[in-house]
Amino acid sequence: MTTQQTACILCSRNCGLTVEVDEATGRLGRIEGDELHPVSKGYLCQKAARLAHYQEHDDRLEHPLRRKPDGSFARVSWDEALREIAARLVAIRERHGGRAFAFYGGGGQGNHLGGAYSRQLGKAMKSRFVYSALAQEKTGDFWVNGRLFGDQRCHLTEDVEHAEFVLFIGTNPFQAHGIPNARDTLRELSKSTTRTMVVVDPRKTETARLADVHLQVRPGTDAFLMAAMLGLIVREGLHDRAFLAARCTGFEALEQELGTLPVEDYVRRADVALADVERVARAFARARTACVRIDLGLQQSLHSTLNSYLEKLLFLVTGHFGRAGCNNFHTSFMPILGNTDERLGKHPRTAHHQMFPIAGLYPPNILPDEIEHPGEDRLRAMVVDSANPALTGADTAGYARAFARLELLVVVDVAMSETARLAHYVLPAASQFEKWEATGFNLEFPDQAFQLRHPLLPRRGESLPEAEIYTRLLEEMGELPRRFPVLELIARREPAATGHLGAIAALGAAIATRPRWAPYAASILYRTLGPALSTARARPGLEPPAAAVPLLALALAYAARYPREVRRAGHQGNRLTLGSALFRKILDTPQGTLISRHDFADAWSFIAHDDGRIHLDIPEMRGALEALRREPPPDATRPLVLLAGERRSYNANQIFRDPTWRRVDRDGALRMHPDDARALGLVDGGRALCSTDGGELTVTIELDDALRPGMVTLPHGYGQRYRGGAPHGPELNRLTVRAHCDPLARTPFHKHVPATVRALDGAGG
């Protein structure tokens, strides 16, 4: 056994970890928080330590596989599939056009490596469509900061480590994280007597239970909520007047409307107690440092687009921004993010909903009448990359349906998931501790960190990293030469204390020359400058480092906008080679590294308005904000609500698919109040039926007096055909439709689902 370090995968904290491996028989042993890792720091979450069952289990995939005319699979060689592949996709490209093609992930949770080379493929597809689970959930909140701070990747942070008053609303970080060391921390904040803690959630979660304030709103009043507190803190005159001032612009055209809103009517609405929400807003905005931290509870109910506008407006109305204490900007090391603003008109809009991309990605709510649309612009053909939307889109039977109509289904998978089974071939990637890897959720701030993780295991069979599948299809569809002699060349010989910077200069003037390579440096560095990196650090029996090569583009680029920061960090170098000083820093430290080190006051460098304000008034926001005023009460047929997606202590994302990982909630159980259950006559165990206008599932009831009677929830995580057998626990995608989204964004209102349930014959009380 020897001890490696690595991180975890599982959610975007992405946790140093140290892990035994059994080099003899190829398998993980004990798992451990890493008390190296700049950010963590030892820290580790039960679900962590169960991560062996990711990497062994019967659904892995070993082999390209082929779909046959009845539906079976057969085994194929990597020529055979990539040849016929890129025939397929050349053809369809050329006689539709870049339209007729979509991309589909790019980065699975903690595999954000491989999207460097993913992505090339759309450029060789002539298509900018690319959809993606962020864009289930998060592009409100990048569109509204876009508009708020001129860029959607001015992304923001929360540091609740620091705040003397700490706001979560529609979160659990007790079992999402989100923060760091989320339970520890959360004791800590718990603990403190000069510190405040309030959560705002239908749930009684086991946040909510340390918080100092718990407001146990209806669900899906979020917004009535804040809008509230907004207009309590407008009309006590409570708002920062001075930071408005010196920072914002807008606020006189959103005075008014805050200022008149029917404070009472919408505490009502959320049905809380309004002493307790005066409270709460008076406190947070007198407060010398608070903060908002919200999550997919916020992201994913009514009024998504909307909830982000208002969170954000709490804390930039207060003033607590750009300070210790409150929420900041953070840098970005690895971009995971574009800017695509809809007003510019510079980005293609889809066939069938005329929907505009945010931060470069397309919703998966609308992606079945995309291949659906009886145009002849519909798409025809897709390449799903660490994804199952079969199973986590909104929609399981629409998506089964569309899927069925490509003309090419390619999906690239360390599993057989029910989106693989759709597929037309089946092409098998590394394990996340087979290859090198890396995240891009690195959002912290003063500090930044970044892991680049090693290889613990070899790849299991004749799966490959994403890197060198991408690469071959590239070069099978003709866009890429199969050698680069002279790029090779001098990658070989290039002396060591250049630090690659030669091989940098001679591909710029390759593709100076050649600017059709331009949109594939990332494979092409991969082909030349990758085998270099071997030589060095490669270890025996495991994967090279080649793939991490675009790493080096990043870290020049990175050292070039922050060498004052850089330095700070504890890199060396002049301007020339603080950059690749940085790169050899994250290359050989395996635990990870800090890559720079901020002041709170260069906060307000990243504003990208041209003004270096922040743009407070959004049309768009106002109006829906006015619209508050005029919405009906809820529909009353369907007289439960459905939180479909809650976070428990043994789900997690899609990747654990053997289901003996979990030691509770076999079933994935419906929680329901009692007083819920009682009326229907249902029993703690029971059977029952529950029913959306999506559909119906047979689930499990299990008790929960923590929750709001007139809810229930449902996890996510579930549903996988493990071995091809039955659904393990339940496909909750089958009870959600597609139609029920914001407005803006597309963004499906998962945490908001009318719904009925009833015993089964046989299983009430």
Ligand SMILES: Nc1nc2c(c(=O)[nH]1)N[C@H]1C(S)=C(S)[C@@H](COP(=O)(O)OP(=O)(O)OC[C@H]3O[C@@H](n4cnc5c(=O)[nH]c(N)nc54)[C@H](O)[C@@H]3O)O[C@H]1N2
Second form
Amino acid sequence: MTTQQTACILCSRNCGLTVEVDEATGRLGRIEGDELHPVSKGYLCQKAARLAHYQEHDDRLEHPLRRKPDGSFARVSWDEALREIAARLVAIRERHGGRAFAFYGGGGQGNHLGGAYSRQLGKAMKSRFVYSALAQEKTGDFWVNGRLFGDQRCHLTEDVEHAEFVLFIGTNPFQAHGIPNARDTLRELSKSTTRTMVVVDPRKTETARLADVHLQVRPGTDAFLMAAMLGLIVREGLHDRAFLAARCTGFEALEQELGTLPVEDYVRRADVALADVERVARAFARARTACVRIDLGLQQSLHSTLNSYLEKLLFLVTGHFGRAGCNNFHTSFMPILGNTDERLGKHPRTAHHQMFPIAGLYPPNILPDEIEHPGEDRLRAMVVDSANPALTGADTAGYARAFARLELLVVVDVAMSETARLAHYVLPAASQFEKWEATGFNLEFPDQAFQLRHPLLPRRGESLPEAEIYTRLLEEMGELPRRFPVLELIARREPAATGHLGAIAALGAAIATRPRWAPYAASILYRTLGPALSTARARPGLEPPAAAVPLLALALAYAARYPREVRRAGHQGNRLTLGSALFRKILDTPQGTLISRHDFADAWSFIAHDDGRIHLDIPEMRGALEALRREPPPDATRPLVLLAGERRSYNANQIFRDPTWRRVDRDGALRMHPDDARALGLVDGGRALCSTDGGELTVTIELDDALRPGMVTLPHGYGQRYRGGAPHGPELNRLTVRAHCDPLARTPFHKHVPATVRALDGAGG
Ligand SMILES: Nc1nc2c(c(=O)[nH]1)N[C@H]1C(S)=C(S)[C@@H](COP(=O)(O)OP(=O)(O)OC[C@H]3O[C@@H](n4cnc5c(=O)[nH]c(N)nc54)[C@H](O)[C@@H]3O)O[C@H]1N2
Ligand SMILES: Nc1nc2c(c(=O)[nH]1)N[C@H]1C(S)=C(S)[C@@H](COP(=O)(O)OP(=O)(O)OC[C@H]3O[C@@H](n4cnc5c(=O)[nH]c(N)nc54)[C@H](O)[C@@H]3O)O[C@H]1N2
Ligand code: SF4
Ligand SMILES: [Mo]
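To test you: the structure above is the form predicted alone. What is the structure of the form predicted in complex with the named molecule?
What follows is the entire complex, opening with the chain shown before.
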């Protein structure tokens, strides 16, 4: 047994871990929080202890597979698989052009290093179509950031740990995390007598139980509630005039609308007490420091993009921004977003929906239509990597139908997922504990950290890291030669003292003479400098660090952009050497390292608008805000609102497949208020049929008086057909409809699915 450092891969926090590794059996033993991790500092939640179920189970892929006409899979060699895939991709590109190809995924909760390599395939295919799970939750938020701050990559974080007043809207960090060391942070906030915690959620969640005030809002009415709060703030003159004058433009255009909103009507619509809303709005505005933390309860519910605008107006109008204890920008070491302002017309729209990308990403809600598009200009080939859209995209049946029409579907995954079962080729990736890996969810400010995880175990079967898979595929496609003799020689011969800068310069020179190599810098570095990389901390018999090589380029860019802040985090070097020193530290520090230390006052330098100000007036959003006044009450033909995708103690996206990982809730029960259950003749543990416009599912009932009557919930992250058997727990997206989504960003309204539930025979009470 040895003890190694790594991180949890189950949510965006990626807590640092120490893990016992049994060298003889190649298994993971005891898992604990790593006190040395620069962000999580020893914290973890109950799910991390179950990570062996990700590493070791019967659906792990060990060999490339090709689907046979009868639907079963045959083992093929890597050479054969990649040669055939390359030939088919090239043929589709030559015949139909780049618009026939789309990439889906590129990293789940903790594996974004492979994205540096997979991204190159889009370039080779001349395609800009990248679909991602992020584009079914956060693109409305990114779009609003683009307008407010001038760049869709201006992403925000919230200083929950230091805020005097924290407003949580539509998020349950006790279960879902998303903030540093969530449970500790929440308990501290809750215990403090000088700090205030408010939760807006239709369920009295584990988080809401810790709050000073819980506004148990009617589902889907947050836009009304937030508008009412803004209305109260402006009406009572509690907005921060000095901040608005110094830092923002466009407030005048909003002031009139906000100041005349029908506050009382809107609060009634949200079905919360006016006195509570007044108390919260006033205390929030008057707090010395305050921040807002939101998640899917806003982003995947009615008015998704408008919600993202309004929650930001709450902290901007009150000046709770760019200071300790407020909302803030953060840096990105390994960027996962792009900036694609649709007004510039530079980014391709899709054939069917004419949809534009946001932050470079296209929304899964439109994907099946783009494949089934009747015209010539349709999607014909896809690669799906690190995602399981056959279960996680809205409309499971629609996804299966559309994927069946693809001329080529390739899935790169560690496991035989439901999407993999629909593929023509399935390519086995090494697991995140078998390769060099990293998360791009570096959301900290003012101190930023980064962890390059080292492999703990040998690769399983013939599985390969994504770096190798995509590099070989590019070679097979004829995009890259297999050898780069000069670059290899330079990399091998370069003395350690120059920190690989010679290799980087040589690559620059090579690309200058062969510009068609420019998109493939990651793979070229991987083949040339990669084998020369070494760290004393690498362990024999495991993957060497070659795949980590793109981090050198990222470290150079980061140090060039933030030299003062990188030095302040303890890294040393001059203009030339600071970046490679940072890279060296990252490579040699498996527990993760601080990479930069900012001042809060730096916030203003992150704004991308030429005038350096926040542009509060977004005409589309002002229009959506005004439209609230005319919005009819929701259709009541289906009496219940289904929250399709709750985070609970034993779900973790699609990362685990073996159902025995769950200690509780193996069926993924439908939670229902006891009053609703009584009216419908349902009892705890009974079986029922849940129906929506999308379809129906048989579910197990669990009574839960924490819910608002009228809402029911089903968990996200179930439905796996482990070992090819029947689905375990609800295949949730059989109940969701693709068109039920935000008109702008096309993010699904999963938290607001009209539903009916009826007892199945013998289940009634
Ligand atoms: N345990 C666990 N944790 C996870 C994950 C997981 O699968 N399991 N997944 C991770 C991922 S990918 C994500 S994106 C995050 C999501 O994290 P969260 O968004 O925090 O989690 P959810 O449970 O999806 O939804 C949050 C809350 O929104 C509330 N809600 C529903 N409708 C409304 C509404 O109309 N208004 C308001 N105000 N609230 C509403 C729900 O009651 C719920 O408490 O979790 C991450 N963490
Ligand atoms: N109805 C409903 N639908 C939802 C949600 C909801 O709340 N309700 N939530 C949505 C949200 S917020 C999200 S983020 C999505 C998540 O949906 P997806 O992005 O589809 O799910 P993940 O669990 O991230 O997918 C992980 C896949 O990556 C594979 N994998 C793990 N490690 C590696 C690796 O190292 N390399 C490769 N190549 N593959 C690997 C896993 O085996 C798994 O198949 O689901 C969305 N769908
Ligand atoms: S699931 Fe999230 S919060 Fe829990 S240990 Fe893993 S990374 Fe940390
Ligand atoms: Mo997510």
